[in-house]
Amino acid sequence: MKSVIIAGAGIIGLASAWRLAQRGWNVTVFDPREPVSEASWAAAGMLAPGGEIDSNANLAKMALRSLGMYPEFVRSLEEDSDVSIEYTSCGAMEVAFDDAGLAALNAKAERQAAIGIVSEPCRYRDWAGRRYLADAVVDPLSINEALVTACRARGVTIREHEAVTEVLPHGPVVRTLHGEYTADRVLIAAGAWSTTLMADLPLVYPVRGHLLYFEMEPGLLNTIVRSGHTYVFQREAGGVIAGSSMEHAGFDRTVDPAVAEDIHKRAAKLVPELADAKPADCWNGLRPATDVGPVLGRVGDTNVWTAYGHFRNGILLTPDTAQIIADQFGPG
């Protein structure tokens, strides 16, 4: 039997070692905390190509891609893990305000069409603009859940709290504070630390993202509603997730007041019931950016792959993030 090493139990590590596993792989992950605490824990859930990529041809391509697989990996991952997954397709409605909003709404469905991403007329509230959708959501904490549990039932080993420290692609080698390990092949997917592990990777750095949470009773929203990246959605047993924004704030995962009540004041715009709820919490987490997009597949000739730099966009590119890695591994 094959063996691989990953490191980062975050979503994309975790789906990986899911597939490599089934494929019959000897997994094991390591990570500095618990799996899922970082960047998979704090993401709202969205399955969003047409909220979040304007231009990008080939990102388009993979998400749309991802976001046609989800139903299966979901029913999937349910089977293997015996843990529900709340996930809905439930659209996006994209709204402008005012006729300048309208034209640069116009002018984005143009430019998504011509990478693939369609989008529609539609009717909500007296806006100037409103554009639908296909995006969905899905509950992060449940396909987290899911994920932690169907690997250990394939046994994969999770070596939480145990950080690796550097890659040495050659053996390749992973070192971390209690010692070194080889396999015959190590995945890099350990998010904004990546390239902290190994040498002459594409840089990705942490941006961090802010998101609020309102209890509120079900039946306020059936969509995503958003208008550049202010969005808001509801969760089947009620609660409202508004968000979000963009920090380049390094590590620091320390909760900003004034950025939280700006996200407020931009969600209560879209869905004016908000405005006099109170936010029952807020948190923010690191998203993993690189200039180049996903950074996957092989390092040069060695036996160390890389699955990092997925941005804003990380819950979404999971399927078909996990399915190119093992389809690269093979069998294992």
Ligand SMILES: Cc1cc2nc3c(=O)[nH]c(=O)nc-3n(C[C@H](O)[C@H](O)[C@H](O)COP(=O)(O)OP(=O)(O)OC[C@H]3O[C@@H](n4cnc5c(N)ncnc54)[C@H](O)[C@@H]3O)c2cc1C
Given for the second form:
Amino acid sequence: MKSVIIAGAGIIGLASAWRLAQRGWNVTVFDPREPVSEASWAAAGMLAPGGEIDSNANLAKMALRSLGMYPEFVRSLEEDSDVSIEYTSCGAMEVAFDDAGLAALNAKAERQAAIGIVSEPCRYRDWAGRRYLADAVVDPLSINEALVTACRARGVTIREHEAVTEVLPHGPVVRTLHGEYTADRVLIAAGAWSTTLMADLPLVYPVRGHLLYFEMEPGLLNTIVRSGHTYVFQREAGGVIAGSSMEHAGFDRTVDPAVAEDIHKRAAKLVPELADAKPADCWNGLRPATDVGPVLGRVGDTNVWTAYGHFRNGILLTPDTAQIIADQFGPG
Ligand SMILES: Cc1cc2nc3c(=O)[nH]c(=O)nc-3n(C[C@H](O)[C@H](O)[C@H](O)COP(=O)(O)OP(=O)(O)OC[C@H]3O[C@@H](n4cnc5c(N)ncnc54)[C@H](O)[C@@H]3O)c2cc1C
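What about the form predicted in complex with the ligand, after the form predicted on its own?
Starting with the chain above, the whole complex follows.
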């Protein structure tokens, strides 16, 4: 049986671990914290090529493929974990607040049509905009719980509270705070921390984003509503998520009340019912950003692979990423 060490127990590391274990690999995952405590815990969970992608053809191709894989990914993960995953193909409406905004939205729709992202004109409250029929939402907490459970059920060893300090490509050798390990292959999937683990990888850097959570009655929203990077949607039980921000604050995850207030104002413009509601929770996370998109695949002729840099769309891109890694690795 071939062995792989994965650095990082976020959604990308764990989905890859699960798929590799299904193919017979002996998998060990290391993480300095508990599994899924970073960006994958913080994410909103929109699966939103329409809302998120403008004109990047490669990203659109991967995103649409991954979105198409979601129903089967969820079904198979539920079967392996016995955890129910909240997933809804609810679509999204993006609105403009004035004529210039609408013209920009329509121009964006033309660019998107050229890369396969479909939208149609719509109205929401007083505003005109575009509806993205294919956009969807998954609850990241349910998917994360399912992945941890499915990994353990498939024999994956998750070594939490053990940070990888260095990956030496030849061997390959993985050094952690507690020892030195070798395996047939190593996968670096440590999100915003990935390039601290091995020399000469394309740089990844953290872009912080805050989210707000409101306890509301179910039935307020049946779709994502958004304007640019402001978005609001409702989970089945009623909780409303509103986001977000894009902050260059290093690895600091202190919640910033001024950012929270700004998101509240923007969200209340889209959904006036939120104006007088008090947020029940506010948190943030660190998106793994690169200047080249997701960094996926083998590093030169070494036995080290990478899967990081999914930035704003890591939840969306998870099924396709795990499939790409599993296909490149082959049977264990
Ligand atoms: C506010 C916010 C909203 C978002 N909303 C969405 C959304 O709606 N839809 C969407 O698709 N995406 C969304 N994202 C983006 C998404 O969360 C990320 O792209 C995705 O979670 C990245 O997953 P990951 O596993 O690569 O990183 P992470 O989840 O950050 O996991 C990396 C893991 O590596 C571990 N690690 C760190 N250092 C080491 C080390 N030395 N050794 C071993 N392990 C290490 C960390 O502890 C962590 O567990 C959002 C992100 C944020 C912050």
